[in-house]
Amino acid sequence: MNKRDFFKTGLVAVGTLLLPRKAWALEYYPTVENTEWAILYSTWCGTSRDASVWISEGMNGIADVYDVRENPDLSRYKHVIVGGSIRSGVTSQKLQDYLITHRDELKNKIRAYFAVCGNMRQPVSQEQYHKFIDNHLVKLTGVGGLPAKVFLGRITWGLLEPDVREMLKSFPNMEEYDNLKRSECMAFGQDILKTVNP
């Protein structure tokens, strides 16, 4: 490699690295360039990150993958999933507060809705589904009749905040679990596309 190339190499790695952090948001593996697809989640230890993926992992990879927290810019999809963890009956107000400013854009995009709840281990319910979708998530965005799924969570001591670990540990017999299935996020994506590509 001669001296002009070396340089010019340098110059573009260098400029690599000095990309803003939201040009690179929170996309996790689309199979496609220009996906029509995405999903939007907000999480507090990663749960409904990991659910979201694997959603996308169902659909075959073709969606991307977008923490609310990105504050992304959703205008190119035609098809938007919404999701994410719950606490204390609702999801993260940053999430809910993208929806409510979102809600005109997102309202003849959104495919599909999901939560995932640790439900104190116990198995979802139509209660939940009613709860979370129905008298949330719905009433968020205006947009209802649509597939949806409620996941069983999971909790990791590390990744929780000091004051709910201790609220949580202060629970009988509670202890770190994980009830997330990948199968079950992965069919719930494969049943959205079946439910818009017949």
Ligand SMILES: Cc1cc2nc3c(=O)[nH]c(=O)nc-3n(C[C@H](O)[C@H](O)[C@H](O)COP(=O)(O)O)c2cc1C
Second form
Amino acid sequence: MNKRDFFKTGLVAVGTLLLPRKAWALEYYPTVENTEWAILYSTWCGTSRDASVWISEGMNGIADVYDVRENPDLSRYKHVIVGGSIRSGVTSQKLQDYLITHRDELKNKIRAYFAVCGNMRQPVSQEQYHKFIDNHLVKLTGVGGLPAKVFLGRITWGLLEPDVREMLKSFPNMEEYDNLKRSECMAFGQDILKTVNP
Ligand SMILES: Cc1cc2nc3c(=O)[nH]c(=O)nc-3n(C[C@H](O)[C@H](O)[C@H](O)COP(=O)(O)O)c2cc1C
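Right, the form predicted alone is done; let's see the coordinates for the form predicted in complex with the named molecule.
After this comes the whole thing, all chains and molecules, with the earlier chain placed first.
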């Protein structure tokens, strides 16, 4: 390599390092190449991220998993699962905005919904399906009548914003909990696959 080529190669390498990191799906678990499936989720402390990865695992790891904060381009996917964690009765503003902005693009691709909530550590009932799925996610996308699952989530003190942690700790009997179950998430993933590939 002559001196000029050497410098050129060096500049390209440095330029590559300086480029902002592209948004990547969680591709570190087994998946197929050029998958047609994506899961779009919103989270504050990670419960919906784990639920999403486990739903994908139930589908034999075929779905790419995106945090809505990455503002992913989902145009190359044929099937999209949408879900998120609940605070004050709704998913994050970012997810709500994304679903409204991409309403037309997503309308023929959404295959299932999920929500993750605390529900005061009580079992999930139809009420949560009405509140979080029918009256929230479905209203945002305009697409109903799909498989849906509401999971119980978790609270981890160390992951909460300090003011939120203080506020929650002031409630009587409030403590950390972890009710999200991988087996339930995986079973939901299997169910979703069956609706598309019976
Ligand atoms: C500030 C705050 C508000 C919450 N509001 C609700 C709520 O309105 N309804 C509910 O069922 N759970 C509520 N939860 C419980 C969360 O949905 C639950 O902890 C979930 O697992 C959090 O998910 P994440 O780790 O993905 O952020 C709330 C939790 C926090 C910290």
